[in-house]
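Have a look below at one chain only, the form predicted alone, in structure tokens format.
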Amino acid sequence: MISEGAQSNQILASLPAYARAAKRSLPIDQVAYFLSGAGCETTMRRNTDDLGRVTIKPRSLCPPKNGSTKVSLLGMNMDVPILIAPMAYQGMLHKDGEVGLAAATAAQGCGMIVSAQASHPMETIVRQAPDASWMQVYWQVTREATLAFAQRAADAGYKALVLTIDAPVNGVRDAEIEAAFTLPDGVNAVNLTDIPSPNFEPLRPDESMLFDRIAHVLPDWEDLAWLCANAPLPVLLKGILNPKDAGLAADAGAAGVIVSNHGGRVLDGAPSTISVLPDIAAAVGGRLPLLMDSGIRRGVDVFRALALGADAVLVGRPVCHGLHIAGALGASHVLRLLRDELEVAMTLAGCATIADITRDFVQLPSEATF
């Protein structure tokens, strides 16, 4: 089913009522595709429960004189440090789609990450936010077809391209499987239709298709560095969670590393990505733009990954919310009301901009003292 929305227009007074009523209104199986998680769930909880960990130290008698939250990000000037998390086949959450999501990009002075799996035509969304748009990349078979893929995101106008390395199959998703998710009629990746696939023979019974047969199409750091090199647009590596592997992606070329585990949907038992931020801005040094997604459901989340060493933030499931309940309108309020309580938490803290936002203002359950 493709949803016209739950109540047309209806807005709603807060983040958790739009959360509450999108999760009654969804059919039981896309509640499973949007809002579950891998396996036990468990680092999907972490992402949210690490968070809500992290204390804000907040100094008094500091007005945000001259207050913002403005960024500028590989060129993108924001008005708030927040893009929108790259999901798929948001046609079935509302028939604006996509499209209505990038309207509420533009609205609320934002930044979105499409997704290659998108429900329109890449080429339809960016019209919609022109200048705060960067495009999903996912490894295709060759080299050639994700170069041509990235051609044609860089021919319809986005700014950037974001390869996403940490699904390179599906995670064990319990919940999608008990409700026999399968997309309905008229959603499917429509920008991927020309892409081609692996051709594989039949697998013989001593054969894993996992080790035997995939693992010799998925891409490696000298591919990654061989698409850094050719691409047209700058290429930000999303899916990392190891120290490590945020500095081979800057020795690589990489334009930004996101912090992510994909929203608890990939491997169940990942950490959570704020306790692994702190030792990744350490390994990045501020030789690159560093991001994060996965939990970030509130302003003051926002407030605490910034506090931690991220320049911005990825965020997904309260946009699905919002697009549920009332389209690009509910999509756009949503942007907003983390805007709001992001300026909130900077007023009450001492910080009257993202700059002034620093390490200093938090603390870790492990440095806590009694």
Ligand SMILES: Cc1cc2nc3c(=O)[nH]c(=O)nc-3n(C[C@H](O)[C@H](O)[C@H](O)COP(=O)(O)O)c2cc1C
The other form holds:
Amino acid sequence: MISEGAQSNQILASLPAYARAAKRSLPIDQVAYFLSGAGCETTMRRNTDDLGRVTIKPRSLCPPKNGSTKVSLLGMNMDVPILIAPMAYQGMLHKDGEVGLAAATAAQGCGMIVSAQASHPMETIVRQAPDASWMQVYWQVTREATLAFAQRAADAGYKALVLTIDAPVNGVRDAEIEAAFTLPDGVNAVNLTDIPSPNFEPLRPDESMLFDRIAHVLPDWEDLAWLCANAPLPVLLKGILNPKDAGLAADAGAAGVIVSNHGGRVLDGAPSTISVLPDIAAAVGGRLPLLMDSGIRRGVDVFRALALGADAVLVGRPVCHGLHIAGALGASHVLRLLRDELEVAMTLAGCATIADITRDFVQLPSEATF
Ligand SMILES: Cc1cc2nc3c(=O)[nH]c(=O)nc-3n(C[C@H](O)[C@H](O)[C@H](O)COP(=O)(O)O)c2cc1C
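Provide the structure of the form predicted together with the named molecule, given the form predicted alone shown above.
Everything in the complex follows now, all chains and molecules, and the chain you saw is the first one.
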């Protein structure tokens, strides 16, 4: 059954209050799907723990005259450098689904990256936030199929394509398996129904499903360069954790890099994103917009990421909490709380604008403890 949401349509006091309420209200298998991580959840925990260990060092007596959180990112004018992360099947959380998230995006002057596995047609979603929507895609078996998806997104009005590269296979998601998670009736990836799937011969006894089969349909850096050269939209790469890969992405013609470990849902044991961000920022050297996600829970986390080199952040699960509790209104309120908290952090730290938030305002834990 598609969730009607928590049915309260109630605005809650804080970001943690939304998180607690959503966890209480969601069915157990959907808690597993939306809120758990891969394996022992080491990486998922590291994301938030490591963010908390970045110390913010305020400057005193700096009134935020002409203060603003506005930025421009790849031609998109935003009131605050926050985008909703692409997340599959939002229709499970609330009937508003991705259409509600897009309405929240427009209401708060944020950006949104729509998942290829969205539960509403991409053309319907983008109408709610026509100037602020990018489309996410996984590699679709062939170059042509991936390009056709990009063309559909461009025709619909999306302004950029985000190719997710960190999940060639699903992570080991114990919680989902234990809770026997399945998609409820009425929720599916409606934008992928016409996409060709690989046509494999039956598996031979000496063949491995992962190594021999799936490896043949996954992209490499040449495919990426081809996509960047041929796609009708700028292409950002989502899922970079290594400075060398950030450099390769720039060389291949990517329009931006998103440092992400998928919120700890894929490779358990991977580093937290905040811990690798400074080296990746150094490797990118301002050549490309640099975004980061995984673990952003409060306005101070946005501040920390910006100080360590991100131009903007993506927010995942907190938006799920808001959507589930109060539909588009709840998602919008979560974004507003993040923005308000960022404004408070900037004022207290002595930064009037986003450009003022520099490396000087934060201190990292020593390498040994990070
Ligand atoms: C339920 C769920 C579904 C997701 N689906 C996708 C997806 O379809 N495509 C994608 O690139 N990332 C997907 N992600 C990863 C998010 O885009 C993002 O990287 C992650 O949620 C950020 O971490 P956070 O939830 O700690 O903010 C998903 C994450 C969650 C929690």
